[in-house]
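Single chain ahead, written as structure tokens, the form predicted alone.
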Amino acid sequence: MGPAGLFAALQLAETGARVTLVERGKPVAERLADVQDFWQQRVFNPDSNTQFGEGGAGTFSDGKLTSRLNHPLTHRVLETLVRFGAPEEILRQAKPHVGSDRLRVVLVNFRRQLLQLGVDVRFSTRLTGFQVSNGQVCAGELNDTELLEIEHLVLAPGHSARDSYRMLSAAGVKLEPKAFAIGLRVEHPLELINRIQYGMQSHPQLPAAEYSLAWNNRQSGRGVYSFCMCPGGRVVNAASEAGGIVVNGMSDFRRDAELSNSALVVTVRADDFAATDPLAGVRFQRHWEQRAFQAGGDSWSAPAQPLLEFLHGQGGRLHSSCLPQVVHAELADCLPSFVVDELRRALPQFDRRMRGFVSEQATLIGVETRTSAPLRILRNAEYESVSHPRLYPTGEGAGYAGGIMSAAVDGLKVANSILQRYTV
């Protein structure tokens, strides 16, 4: 029930088609307060937290509707965003966003219209598995106890299901190992980005101040990047597994928090994990996750360190949002050498282009892993699994998204085809 999920869910449906979803973790305000547990009790549930359930990953972030994409199907996904309750200004905006807080809202409004509709909406259920006849898959096992038949299958996993994952490749699914990116999430003043940005600690006419950066290193071929900013934000602790941490950025509708933040990610290529089978990304990911776990007391706290200590080896203060803490640590120790070498190549020349990012004030936090998909699910032109006839892989955790935007547009996408089957 992420944004390819849904969306793909409510055109079916929109057209008398006999929908089941499923979703392996909980309503958006079960899902909210077991959230709050880890935040503040670090009481962790691998199947109700930032990752997995209703909204998705998406639904602990910014909410940004900002795309690459040149597609006449994101006005589409706007309007029905607007019609379940996001700010009317999205369609005018040219960068959107939502805002973790009204997105919830949003969520709730998207889940009635599916059940008026007549959509099988079940929580708290995995797709554990499924079945071919003829060589078409056929049922879907949900939950390892209930075989559900079906005429197709539409798997939207999210980049974080990694049992999903483990389970596709057991079943022969064909699937590749693809690039990345990983890196630290960086912390700073609201106030310190208004006046880089904007000369004044607020502007009285213009909402927090965002950035972009890049730079690439020509010898290396390694690009370092600013990803997902967060204006007047917070950096959350977005764990899905027990043993590993993993960071991301979020923002209310009004972007009004005290420290806004980014993250810092440098591109990870196949050859850098020794991609000998499509799960291998999975695995770079886990073992620096877990490294950062290890650095940050084995207790859920997020590993930190002083930007200008991270760069030039002392100097700055701590000072982080994240939850349930943040703990003094060597961030060199939680990421692979080449990509802390990246960032410290990296960060001059950001502060060349925003003068006073190195700061003594800003704060970097491990790691940031998921900033897509490991591997990419194969399918052909009709959005087809190419091994496995009638399964359509769609969204960031099938390796074809980035972000709330274009994973909507291709749920609807694949949605379209399916249709296609049955136009006379």
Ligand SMILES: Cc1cc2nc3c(=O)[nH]c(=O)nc-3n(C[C@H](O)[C@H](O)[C@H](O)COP(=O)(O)OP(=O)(O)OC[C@H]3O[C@@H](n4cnc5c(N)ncnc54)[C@H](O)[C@@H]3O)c2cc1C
The other form holds:
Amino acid sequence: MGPAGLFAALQLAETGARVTLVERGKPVAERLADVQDFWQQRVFNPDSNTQFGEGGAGTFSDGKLTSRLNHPLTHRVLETLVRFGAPEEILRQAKPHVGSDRLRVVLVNFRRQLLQLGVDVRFSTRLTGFQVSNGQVCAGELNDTELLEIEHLVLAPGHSARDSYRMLSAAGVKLEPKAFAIGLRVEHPLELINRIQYGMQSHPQLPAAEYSLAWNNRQSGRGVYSFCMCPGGRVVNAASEAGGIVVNGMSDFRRDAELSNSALVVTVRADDFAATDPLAGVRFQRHWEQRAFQAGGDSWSAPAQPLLEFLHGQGGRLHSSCLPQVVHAELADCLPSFVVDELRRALPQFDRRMRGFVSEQATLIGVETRTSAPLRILRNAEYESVSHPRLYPTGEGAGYAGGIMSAAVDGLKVANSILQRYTV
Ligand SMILES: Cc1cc2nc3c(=O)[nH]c(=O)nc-3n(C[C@H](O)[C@H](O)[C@H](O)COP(=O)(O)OP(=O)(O)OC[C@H]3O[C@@H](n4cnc5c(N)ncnc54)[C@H](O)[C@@H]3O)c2cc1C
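The structure above corresponds to the form predicted alone; please give the structure of the form predicted in complex with the ligand next.
Below is the whole assembly, all chains and molecules, this chain first.
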């Protein structure tokens, strides 16, 4: 029930197909309570958290709908979101965003519509396997117990469903490792970013300022870039596995919180994690997430360091919105040395582009590891797994999308491909 799965289900159900939608997590209201428990009491639920549950990874997000896609289906996604309660202005904006608060409303209306169309929506239900007959996928295994006969299995698990990746690998589904990026999140006072970008702390007619930074190291061939910027938002611990820290950013529609944040990440190639098998990238991510967990004191606090101290060994102070909390740590211990080196080279470049970016008021928080999937589930021109006919990998976890909009569009494309089979 992330954007890929939701949009695929809607498209199929609107055309009259019989759809069962399974989601390992909970409906959005119950999920919100679990996530609050995690952020406030540090009670972690492996199936109901910032990554898993109704709405997928984007539920606790900035709800940015920007993407590099220029596909007619993007409009269909925006119109659908507006139909379910997203602000109408997203239809006109160059950089539309919904905000985490408004997304929750959209999700409830989305589910109502699916139920009205007869979709069998099952929460707390995990796809744990599948069966093959005559060379084609013919049934899904749910919660290790139930078999559900199907004609087509759309698989939209996101990039954090590591048990699902393991299950697919064990079943012989063709996967390949892919590049991704890892790094840190940076937080600055919103007013500082406004001052850099607008020349003034605030203006009633200007939104919280955004930025996008990129620098390529010609010698190493690596890119360092800002990612998923959340103006007036907050940093959150977005873990989906015990013993590992993953940070990300979210904001409400008004983007009026005190701090602005974004990820600063470095590209990681398959040869950086000695990709002997398709799951090597997952192990690489997990290793650094566990290092961050230890650096944070083994208690779900995120390790953090003033940006000046990360760069020059001293200076600055910690100021972070991160939930549940940050603790001071040496961030160079939480990332591979090539990532640390690239970040240290890129930061002065970023400061040249945005004077004041390297500031005593800036804080770095670790670690940002889930920028995109570390593997791809290979599929053919009909969007079907190359090894398993009738299995349709889609969305970010399959390696064909990055972000809410592109995941939703990919889900629509898969649904259309399935419907095409029935067109005479
Ligand atoms: C905190 C945060 C902020 C973000 N901010 C933005 C943003 O502002 N803009 C943007 O474009 N993107 C943002 N993203 C990224 C965006 O959320 C993802 O790119 C997008 O949600 C991917 O969609 P998806 O449908 O492919 O997968 P997901 O959204 O990850 O959904 C997958 C779903 O499948 C479920 N699932 C997994 N395995 C199983 C299984 N075996 N059985 C049953 N269910 C299963 C999961 O519980 C989940 O609900 C953010 C992500 C996070 C974590």
